[in-house]
Every structure is written in structure tokens, then in C-alpha cells.
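A single chain comes next, written as C-alpha cells; it is the form predicted on its own.
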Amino acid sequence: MFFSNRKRIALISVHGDPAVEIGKEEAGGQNVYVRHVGEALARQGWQVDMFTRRAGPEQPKVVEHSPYCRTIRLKAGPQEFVPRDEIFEFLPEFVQAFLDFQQKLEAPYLLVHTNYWLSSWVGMELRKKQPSLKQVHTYHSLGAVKYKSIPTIPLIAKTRLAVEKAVLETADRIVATSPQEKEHMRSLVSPNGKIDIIPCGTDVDHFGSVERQDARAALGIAPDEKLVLYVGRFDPRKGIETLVRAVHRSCLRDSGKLKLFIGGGSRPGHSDGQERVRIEGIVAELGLGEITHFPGRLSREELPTYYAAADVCVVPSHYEPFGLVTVEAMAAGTPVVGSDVGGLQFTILPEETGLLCPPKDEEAFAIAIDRILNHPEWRDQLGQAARKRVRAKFSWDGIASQLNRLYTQLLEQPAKKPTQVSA
């Protein structure tokens, strides 16, 4: 064991593996958040263990990220990819595996920070067995919001909504990543519970490490060409169709100078692969094949080049509690056109760092994109302001400092008896 006298914390992210390559099936902002929060907390003196579900027999059980931060994969259900809406039945096995792992340590965890509703259930169950345990929770997505934006409600919805209400009312503290997310918790979930606002972060220096001219040369983008960029999962809720149809409406479409890059992972036969095929069909139907490029999954090392090369990054999600891509692009000095929803209303300052549009409104997105592309000097002003805003408010070390203060405060408080919750 490499444990020291450091304060120990368990970050629980059942379906969002902090050690997995971003862009794989259902791997996105939550994975990034947990990984970087964990690493930043380790730099601030914590011993950090990040627990997730093992999704393949070839995956190592433990991944060391730094001397005091590691990912621990627990067996819960089949050792293969399982869609998040089908994981709930395996959570009791996850709880037992966690307890078995903890029993081998010289002392139990005093605090868990759970991520997403599946992990919140795990945290609440652990508190029943260990009443002194403190629980902090980050939602990453609210079922009460999500189910308003999709046509088919999954069978797990009733359970999820009950669990999300229970954790808001019983956790020692809820971390909302934006004022908008906090308002949704209060109006759609419960008036009870303690909520702090601590945003997500980004590695400002990493994403701002490539000069725009060098980035465009590396990607073969001519100085007079206009590059519109999307980065993220292939998921209908991400609004990629809106972006494609907006580009089709752009006044620059027939200029021969417009390019659209749609970056993200996809696996044939899985949900993200199916959505990519659908988007490719729309691109072909609209005659955008010659200007549209699908670079595939973009590694952390590649992303700064793509962000810096873009004239504008578009985040057309139907809903985003925060939207990490937004602050990554802004850190690179690239303005963002995003949907006027959730955390994007917090990260993007309209007319200052980017523009906001009604979700699913392809005409509004087309107008916003053209405004930025047609005014390069204003585009540069927006980008400079965006980078300044990210550096001031959204660095990972700054976020970890806020979480460190919250954790320390909670550990100094006497434990409260957890409420019995059934879902």
C-alpha cells in the first residue's frame, strides 16, 4: 500500500471510468471531470481513489495516475460494456465490491464524492452501512431535465427520478456546476437539501498551448478558409443534426471556403456508431460531403490543435448541465456558439465570449455562426475574452481548491444519521 497520512477520499463514478479514453462509448464530460478533479485533489494533499465499474477483462484493475491518485475498477455485472440505463441491477454488487476493497485498508473512507445518479445510489447505500461516512454528490445530468427532451422515456426513469430526489435531500452536500443547474434542482427535484455551486474546470495551459496559425497549418486549413468545429459524443441529444443543418443554411456554404469538422468517437453497432451513421446520412442528403470531415475520436493531445484551428466551436446540445467542451474551446481562444440551456448560459457570455441560440433552432445557429465567421476581428475579440474568462474562473486547480474547502468543512462536522431510502 502507498497510503500516507494524507486525508483519503473516494470518488465514485460507476459508469464514467476516469481512466478510459475519452470519446469511447458513453465516455465524455463526466469521465474528464472525475479524472481531473482527482488529480488536482492529489496535488492539494489528498489520497484519491476513484472507483468505477470494470467493463472488460483486459482492463487493469488498478490504474495509477500519480503517486496519490488512482482508478480502481470493481467487478459489478458482466465485464463488458453495459449501457448506463441497464447498470442499476448491478449496483448492489458494486457496493459489496467497494466494501471488500475498503476492508483491506488500514482505515475506512470518511468521505465519498459520487457522480451521476447511479453512483449516488451507491453512496447512499454505503452510508447505511457506515453512518459516519460523508457524501458529496454531483449530478452531471438531471433526469427531470433529460426526460423533457427525449421522445421515449426509458423504463429506469421512475427509479432514477426517485434516487435523484433522495440524494438531494439526504447527501451532506450537492455540488451544482452552474446557477442554472441549481435552479433546476430546486424547481424540478426538491426544495430540500444543501447545494453549493462549484463549476467544472479545464486545463487552461494545455488547451491554450497551440498557436492558431500553427494549428491551422497542422490540419491543412488555409488562412482564408473558415472552420466550424464540433467535439463530443455522437448522441441525438448533442444536437449535431442542428449544427449540420445550420451549416447548410450558412451564407458561406457555396463560397468554397467553409469547412465543418465533426470530431468524436464511434463504434459500429453501438449507440454512438448508429448516430454517426445517421449524421453522415444527413450530411450526404444536404450535399455537404465535400466540406465535412469526421476526424474520429480526438485524443487529449490532439484537441488543442483542433480547438485553436477553429474559427468557431459549436455546442448545439439540447441540454448541458455544464459542457466541458465549451471551456476547453474558450481556453484555446476560440469563441463558442452554444444552445441557450443549462450550464452553457453560465460559461458563455453572449456577445462577449460567444453567442447563445435556442436549442434545435437551425436558423438561429446559422445566423450566429455566420456573424462570427464574417467578422474576423470580432471573432478574435470574442476569443481573447473567452480565454481570459476561463483562466479566471475554470482552472482545475481552482475548482479543486473549492472542493477541498468543502470537504474539509464537512469532515469537521459531526455525522448525521442517513435517511432510509428505497427506489
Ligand code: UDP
Second form
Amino acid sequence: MFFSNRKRIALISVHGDPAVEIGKEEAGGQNVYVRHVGEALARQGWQVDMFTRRAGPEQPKVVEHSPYCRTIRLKAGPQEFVPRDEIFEFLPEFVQAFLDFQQKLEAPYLLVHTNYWLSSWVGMELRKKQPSLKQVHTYHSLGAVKYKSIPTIPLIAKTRLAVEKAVLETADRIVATSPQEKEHMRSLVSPNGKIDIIPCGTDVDHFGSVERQDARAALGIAPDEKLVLYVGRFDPRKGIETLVRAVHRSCLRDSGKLKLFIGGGSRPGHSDGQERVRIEGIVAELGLGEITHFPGRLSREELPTYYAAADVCVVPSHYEPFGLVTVEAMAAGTPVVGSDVGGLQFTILPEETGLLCPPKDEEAFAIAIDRILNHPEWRDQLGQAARKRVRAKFSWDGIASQLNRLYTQLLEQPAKKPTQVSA
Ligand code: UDP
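Form predicted on its own already given; the form predicted in complex with the ligand follows:
To see the whole picture, the full complex is given below, headed by that same chain.
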């Protein structure tokens, strides 16, 4: 069995497979985060194993991304897509599969970094069996915040809230991706536990690689046309409806120059397919069909062109723990109009790199979008400041260096026995 002298870490992301195509159902920021953190850590000298649930018999069990970074897919429950709210019952099988895999290695992992509450439970169970194991956790989404913004609370909510509290209180370190997320943990989850703030990152060179004019030519956008862009999953929490209604209120609506692109994948019959149909219905009802285009899932190669071509990128989420799309658009030199929530309050500097609006407030979004579209020189200034901010604060290598320091410091600390917790 292959064994290197590198420091080893297991990144656990039960439902967010770092090796799948991003933009498909339930594949979003978490998948991107785990994959890029993994690859950047490998460049910084770690041996990185990323564990996820196998969601199809055709999926390879192991995917090698680079010499020291691989995805390992474990069997836990049916080998098919399972919505994240229905995965909890399969976690004991995931824990066992992890232990079986680990047994074949020359030495056990000393450190796990778990992602999302499902994986945090796996990490806590592993620590019961292996008390010297250190656990770092990133939430990606907090039930306590999410459940405030949705009309129907799922059955799993009670378990999720209990697990989220337990991991905050027992993990060696929690990584909050913004000061706003840390504040939510403290006010809504628990006053106990150790939290560091280390943001998400982005590939600034990749997203900044296309010139605006080339991008617009490639997408057939004329110099005098205005392009408003959304990129992301079709999920009601993303607030796409607010954007569509804001565009309907825009003073440029009937100018013949306004275009709205809503990018992201969806599958008929799945939850994201339902939201896509709902959004298409609103577009039709408001008579915006002529100016609205749904390009579908955008690949990593296509995204820089879309971001660079846009006059403004809109992130109208009801709740957003960090929001990778924001920093990707900013890296491309495009200002962002976002909801005044969570991580968007951290990444967007209002009036400097973009604008913030109250969530669900279509009128405020319309005014903000129009302000940017009607002032091209200001738009360029905002875009340049946005790009500068991302370069300085949100590069993956910079983020991985901060994680590297945290992990190294934890590995140097003597192990403490974890408190017993039950969900
Ligand atoms: N994404 C993509 N193609 C698409 C739609 C989204 O690659 O068609 C990517 C996007 O570039 C970003 C991620 O999916 O990296 C979404 O992350 P974000 O944090 O904005 O939202 P989440 O999905 O985590 O709620």
C-alpha cells in the first residue's frame, strides 16, 4: 500500500462529492470548496484523502486529482442520488466503510476536516472510536439560520440542530467562513466551542482570465447591451424569483438593450427541476421571455466568459453562509449586487465593490441593478475594486495556507478525550 511521509488529512464531505461536475443537483459551493482546499493542501505538502458517498454504480471508487490528492467514494445507502435531508440514516454505514478503508492503510488518520452537519456526525462518531483523532469542522450552512428562511421545516431539523450544537461544542476547531457566520454560531447555536474565521477562496487567475470585450463577443452581447447574470443552483433559497421580479421593474426593461442570463443546471423531476420550472413560469408571466436566457449548467471553462461579459452579477439569496459565485464574479472584474445577508456582507463592500439589498426586496434590487447599469464608468470602478479585493483576500492558496497553519498547530497539541455526544 502506498504510503508517504507527508502529513495526512481526511476531508469528509458525505453529500458534496468533490469529484463531480459542479452545478448539477445539490452540487455547489461545498463540492468546490472541498476540491480546491484538497488540491491546494496537496500543493502545500499534505497527503489529502477526500471521502464522499458513492451515488451511482458507474462512479469510480477512487479518483486521483493530483499525485497527493484523491477522492474516495464509500458505500453508504443506495448507490443513487439521495437528497441531503434523507442521508442521515446511512451515516453509520459510512463510518464503518471509512474505518474499513482506514484499516488497510499503514497508519490511521490523525486529523479529519468535516464539511456540513452530516459529515460532522461522522467525525464525532470516529472520535468516539479513535479519541486521538482531531476534528476541524466547516458548516457550509447552519440549520438554525436556514430554518428561519424557509416555510416548511423538514423532519430532520431536530437531529440537525442537535448535531450542529454538539460539533460546535466538541470539535477541536470550527472554521467559520465569514465573521457573520461566526456571529450566527454564537447567537443561535452555542456560546461554547472554538471558532476560527478562514474564508472560502476562488481561483482568481482562472476567473480573471477573459477580457470583457472578448467575453461579450463570444456570447453575442453587443457593446450597448446590458447583461444581468445569475449563476447557481435552482433552489428557492437562492432567491432567483427576486431577481426576475427586479428585472421586471428595471427602467431598462423595455429599452431593447437589457438581457438576463440565469445559469445553472437542473434535472426534470428533481427538486432543482421544479424550481427551474417555477422560475420559467414567472419569467413567462411577467413577459420577460424575450430578454431572458437559461444557458443551463455552466462548466468551469465557460464560467469566466459569463462573469466577464456581465455588467452586473446578482446574488439574491435569502441566506448565504459565504457565496462562492460572488467572489468568482468579483475575480472577473464584475460588480455584484447581493442580499444583505451572511457571507455576502463580508465579501461585498457596498458602494466599493458592489451593492447590498435587503433579501426578497425586489424594488431595492431593481434600483441597485439600474444604478450600476446606468453608470458604466462607476461600474468599471466597482469591478476593478472587486477584483483587487478578491486577489488580496480570497485566493485558494492563501486560504489553504491559513488552514495549513491551523492543522499543524492542532497536530502539535496533545489529544484530549472528546465529550460524549448523542444526536
Ligand atoms: N456552479 C457551476 N456551474 C453552474 C452553477 C454553479 O460551476 O452552472 C458553481 C459556481 O461556480 C460556484 C458553485 O457552483 O463555484 C456555487 O457555490 P455557492 O457558494 O455560490 O453556492 P452553493 O451552491 O454552495 O449554495
